Structure formats: structure tokens, C-alpha cells
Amino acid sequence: MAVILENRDLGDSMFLMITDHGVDSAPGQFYMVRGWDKYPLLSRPISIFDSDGKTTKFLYRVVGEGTDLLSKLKPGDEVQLQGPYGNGFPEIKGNRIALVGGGIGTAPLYLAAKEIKRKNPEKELVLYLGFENSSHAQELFEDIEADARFKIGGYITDIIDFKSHDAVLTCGPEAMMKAVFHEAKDICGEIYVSMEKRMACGVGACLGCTCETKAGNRRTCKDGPVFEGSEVFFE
């Protein structure tokens, strides 16, 4: 169990939950999060927004019963965290990296950008973050040593010049990531996508989050959620 230190309403149904969970995690990993007793039956998979060895932070959106219950928790309340699970973003060789996020898919890109800069301060990072509506979630990305560019509504790809980048990390709606992949595939040498699927167990046992890949069906929670773009958006 972890204790909630803050559960801040950012507007547009988005919340930042800060817990005292001090376990290190990799960018792109997730936890199965539960803040209730018996119902709903399943915990909710939530990407790690930030992890510093002392706290673990989650940026999430209220979309159903589980996340609605999470949004009502207060500082001092306990939340069950199982994880961290999954394979996160790998070490990136490129020096000019685009991190492209849509909606709540922006969440894992914060830790990804922070860790890339910590290990390789010379790398050039541009965050392209798309949201349906304005909220205080945008402000969370202002302290990263990167050029953060926001788009409210429309298509995030409209503001990206892929020729300015040699690597892409992306997370968000599958249609958005597919568009990013197809625009970048002949330009950028490295493209990694973080797939969003409904996950019941988080450890690959239930097979409920399989996705089609070149190698056949693979479990998003266990084999992913991060895959090479060409592995999942193959033609």
C-alpha cells in the first residue's frame, strides 16, 4: 500500500496523484492501481508520470468508475499499487528526439524526457503534446529541459516537422500513433510506440490485452507496452 500525498484536480477531468511509493521505475512502465475494496473488480493500469526514488506520480483522466473513485481520494488515503510492470522505452541512440503525446498518452513522456536528459544532457528534445481542451496538465511539463509545444484540439502531427528529428517516442490514441509512424518511418531511424490497451491483470496471464504484431499476437502488458513502431504498424 502507498499513501497519497496529493491528488490534484487539473481540470478537464485530469488529475495528478502523488504517492509516497519510493520504488524506482523505468519510463514507459505502469502500475495496476486500486483505491477501493471489492468493486470494481479490476484494478486500473496507469502509466508512471514521474518517479524519483521517494515518490511515484500518476497523471490520469477520469473515464469510468475506477478512475472516478481514484479522483475522490484525499491526502492520507491509501492506494494499492502493483508493479511496476511492462517494458518501457529503450535507450535512444538519436540526438534529436521528438516525444509525441495525445491526451492522457502524454503522461509517460514526462519521465521519458527527464531520464533522457539526465543520462544525455546534450540530446535535443521536443515535446509535442496534444490535448482536447486546455488544463493545468500543460503546466506540469514546463520544468523539463526540453522545448514543449502544445496543440489544443485538432491533429498533433500538424505541428511536427519530422525532418528535424532522428528519433520518435509516442503514446496516445492508436490512430494518432499510427499517423505519427507513417509520417516518420522514412525519416526517423528510431520510432517507439507505447500501446494503450485494456489490461485486466498487468502480468500477461489473462491475455486480454493482446495486440497484433509482425511476430503474431503479443501481450501489451507483458511484452510491451512499448514496441518498435514497425512491429505493430506493419503493412
Contents of the next structure:
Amino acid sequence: MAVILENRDLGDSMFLMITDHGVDSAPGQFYMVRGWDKYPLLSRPISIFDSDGKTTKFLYRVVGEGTDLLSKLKPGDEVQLQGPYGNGFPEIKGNRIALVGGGIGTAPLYLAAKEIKRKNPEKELVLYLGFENSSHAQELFEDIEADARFKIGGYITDIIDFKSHDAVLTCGPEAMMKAVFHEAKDICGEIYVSMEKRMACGVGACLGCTCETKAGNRRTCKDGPVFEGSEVFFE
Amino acid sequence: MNRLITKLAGFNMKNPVIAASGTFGYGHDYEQYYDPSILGGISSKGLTLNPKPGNKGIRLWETPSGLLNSIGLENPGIRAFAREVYKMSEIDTMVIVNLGGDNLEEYIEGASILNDSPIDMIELNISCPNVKAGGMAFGMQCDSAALITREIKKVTKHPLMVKLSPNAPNVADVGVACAESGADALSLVNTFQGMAIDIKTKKAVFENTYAGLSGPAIKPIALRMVHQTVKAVSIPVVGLGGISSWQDALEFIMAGATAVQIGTGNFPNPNLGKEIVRGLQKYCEKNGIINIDEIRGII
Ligand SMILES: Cc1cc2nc3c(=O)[nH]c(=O)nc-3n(C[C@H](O)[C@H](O)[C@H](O)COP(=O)(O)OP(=O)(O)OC[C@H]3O[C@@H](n4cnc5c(N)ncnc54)[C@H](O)[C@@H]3O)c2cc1C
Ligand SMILES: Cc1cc2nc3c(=O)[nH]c(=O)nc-3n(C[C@H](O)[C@H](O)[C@H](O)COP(=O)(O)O)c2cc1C
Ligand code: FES
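Let me have the form predicted in complex with the partner chain next, following on from the form predicted alone.
Let's see the whole complex now, leading with the same chain.
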């Protein structure tokens, strides 16, 4: 059980939850989060926004019952975190990296950017973050030493010049990741996408989250959620 | 003292707690939570003669206290499984292979291949609602269930447990037909056929339209069916459907189940298997029960 230290309303249905969970995790991994006892039945997969050995943070959007319950939790309340699960983003070889996020898909890119900068300060990072509306969520990304460019409404790909990058990490709606992949594929050597599927177990046991790839079916929760863009058959 | 030792079709299980097919992979996926060998048994994901990619589209849909799934028996095929069977059989527990198929010939060939594998039991899945051919069809009527049980008994050298569908007009009658045809045990229930509609897209959620309902929502009905089946047959019955605590497991045992399986309950609580084994042991200790058999079928 982790204890909630803060559950901040960022506007536009988005919240930042800070917990006292001190387990280290890799960028791109997620937890199955549960802020209730028996009902709703399943825990909710939520990416790790930040983890620093003392706290684990989540950036989430209220879209239904589970996330609504999470948003009502108060500091001092307990939340169950099952995980960290999933493979996370791999080490990136490229030196001019674009991190492209759409909506709540921006969540895992914060820790990804922070970790790349920590390990390889010389690498050039640009965050391209698309949101439907402006909110305080944007401010969260401002303390990373990287160029963060925002697009409110419209297509994120409109503001990206893939020629100035050699690697891309992307997370967001599948249609956005598909567009990013298609525009980047002949230009950037490394393209990683973080897939989102409904999940029940989170550990690879139920095959509910299968993602079709060129190498056959993969479990998004265990073999993913991060895959090479060229491997995935987008829907 | 272990008060939970349970005999099932000639096998001495450590306890009557089995991980249900399709919810526990091939035994290793929950190892970060507990050692799977503490369980009485593990039933594999449904295996078919040929590999199956499973169903397209949405595979999971949550319902109030339940889960609709349409996995469609995604599996690597029996030959691929058999080549790596040691990975599952090295777990010190009763290793059960859940066997599915599109037609009788496939089931028979699948069972024959498994003769060379060091497994402890076959669980004949004639109750999967999520595949078009075969699957549940054999489990809907007494004569087809009897036929397939008889044919598999002829070829297999492993004990045979037949997994029944709650979608049959009368599941206890199907159980009797399987028992008379040589089944060594029965397990029930598989999922209840259900459906969901996405009112935003105005479409059925699942590509197959219908899917299988599991979880706490089905428990009272599953319990009733297990009770009726236990009364109707003299072979062991393994009960499942919505078990999410040791108390739930105990209800099934009191209703006459020799053992229980836990499926969907693993998802919200990855420690469930361990907790049920401990809970049942403690219950026996507290109540002066030397072996859980003393309270089995008391209802
Ligand atoms: C690997 C991964 C990482 C994610 N990271 C984040 C994150 O950092 N922040 C965030 O806000 N959201 C994230 N999501 C999406 C989040 O899981 C869903 O928004 C959430 O499950 C919705 O639950 P609900 O009860 O509010 O909605 P409901 O619609 O009431 O949920 C009903 C059921 O559908 C499932 N479901 C609904 N929408 C989704 C979805 N988009 N993806 C997966 N399952 C869904 C729910 O888990 C639940 O089982 C992530 C999803 C995945 C797979
Ligand atoms: C995701 C999922 C996959 C399943 N796969 C199989 C399977 O391959 N073979 C089978 O016999 N039953 C399968 N089942 C059914 C379960 O083994 C069990 O019979 C059913 O879910 C009812 O029990 P529960 O409520 O404890 O889950 C599956 C169930 C779920 C939820
Ligand atoms: S959520 Fe169960 S296998 Fe991925």
C-alpha cells in the first residue's frame, strides 16, 4: 500500500498524484493502480510519470469510474500499486531525440526525458506535447532541461520537423502514433511507440492485451508497452 | 500439519486450490508475488492442436463485478507447448493441461501428443464460448459431451477432467453424461455467454458479438450449478466461478467441490492463490478440522 501525499487538480480533467511509493522504476513502465477495495473489479494501468526513489507520481485523466475514484482520493489515503510492470523505453542510441506525446500519453515522457538527460546530458531532446486544451499539466514539463513545445488542439505532427531528429519516442492515441511513425520512418533510425490496450492482469497471464506485431502476438503488459514502431500493426 | 491435502483422480494435491485456465498463463506469470508450487494445481491456458492467434478487436470489457472476455484461445499449439513442457512441469504442483479444439479429430490428436508429456491431468475444454467452431459446441448437449469424453478416454493415458459449460440447458445432466463416459473428474463453470454494446459507436463491443462472463458476478449461479452437479454424479467435481476470497472457496467446498479453481480473482489480487491456501488452512486450524474433507459437501 502506498500513501497519497498529494492529488493535484491540473484542470481539463487531469490530475497529478504523488505517492510515497519509493520503488525505482524505468521510464515507460506502469503500475496497475487500485484506489478502492473490491469494486470496480479491475485495477487501472497508469504510466509512471516520475519516480525518484522516494516518491512515485502519476499524471492521469478522469475518463470513467476508476479514474474518477482516483481523483477523489485525499492526501493520507492509501492506494495499491501493483508493479512496476512492462519493459519501458530502451536506451536510445540517437543523439537528437524527439519525444512526442498526445494528451494523457504525455505522462511517461517526463521520466523518459529526465532519465535520458541524467545519463546523457549531451543529447539533444525536444518534447512535442499535444493537448486538446491548455491546463496546468503543461507546467509539469517545464522543469526538464529540454526544449518543450506545446500544441493545443490540431495535429502534433504539424509542429515536428523529423529531419532534425534521429530518434523518436511516442505515446498517445494510436492514430497519432501511427501518423508519427509514418512521417518519421524514412528519416529517423529509432522509433519507439508505447501501446495502450485494455488490461486485466498486467503480468502476462490473461492475453487480454495482445498487440499484433510482425514477430507475432505480443503481450502489451509484459513484452511491451513499448515496441519498435516498425514492428507494430497499427489498428 | 497440512490440513488441506486433497485427493483428485488419484493425485494427492497439497491443497484444493487450483489456478484456472487462461488466467494464470503457463504457471510462471505471478512468480513475483508467490511461488506457484504452493498451489494445489495449475491449469494451463487452453491449448489447441494448431497455434491460434486469438480474436481481434477488444478482448476485455469490465462489467459490474464481472469481466467479459473474448481471448479466442490464443495459444502456441500443443506441439510447441510439448517441446517446452518442462517449464510448466518443473513446478511442484498438479500440472493440468487445458485442451481445446475445433473438431473431434483435433482434440484426439492433441490428447495423443500429450501422452508423452509429464503432465498430471487433462482438462477437456468443451466450454469455451469464444471460438467459432468446436469450443463450447461439444459441451452444450449430453450426447456430444459423452462422445468426446469417450473418444479422448480411449487415447489418453492421463486422468481426464471435463470442463463444463454453464450455457448448457442442464449442466448437471451434461456432467452425468461425461461421468458415464469415463471422465475422472468434472470442472465447472467456464464463462457464461454474455455481450456488451458500445452505445457511442453503436456497435457490439466484441468482434464475435458474444463473449464470456466471469468474476464475482457469476459466483452464486456457479455455486448452485456445482451443488447440483455434485449431487448428480459420483466423480469429483472441481468448482469455480467468481471466487475471490478463501470464504468463497469454502462455500464451493461446502457445496461439495473436491477442489476449487481461481480465475478472474487473480487479476485484482495477484496474491489471491496464496491467500486462499493460507485462509483455508487457518480456518481448519481454528475450527479443529483435521482435514478439509470433514466439511466437504456438508450442504
Ligand atoms: C500501459 C498503459 C499506461 C497508461 N497510462 C496512463 C496514464 O499515465 N494516465 C492516464 O490517465 N491513463 C493512462 N492509461 C489509460 C488508463 O488505463 C485508462 O484511462 C483507465 O483504465 C480508464 O479507467 P476508468 O475506470 O476511468 O474508465 P472506464 O471507461 O470506466 O473503464 C472501464 C474499463 O476499461 C478500461 N479502459 C478504459 N479506457 C482504457 C484505456 N484508454 N486504456 C486501457 N484500458 C482502458 C479500464 O481499465 C476498465 O477496465 C494507460 C493505459 C495503459 C494500457
Ligand atoms: C481472460 C480469461 C481467459 C480464459 N481462458 C480460458 C481457457 O483458455 N480455457 C478454459 O477452459 N477457460 C478459460 N477461461 C475461463 C476460466 O478458466 C474460468 O472457467 C471462468 O473465468 C470462471 O471462473 P472465474 O470467475 O474464477 O474467472 C478464461 C477466463 C478468462 C477471464
Ligand atoms: S493484461 Fe493480462 S496479459 Fe496483459
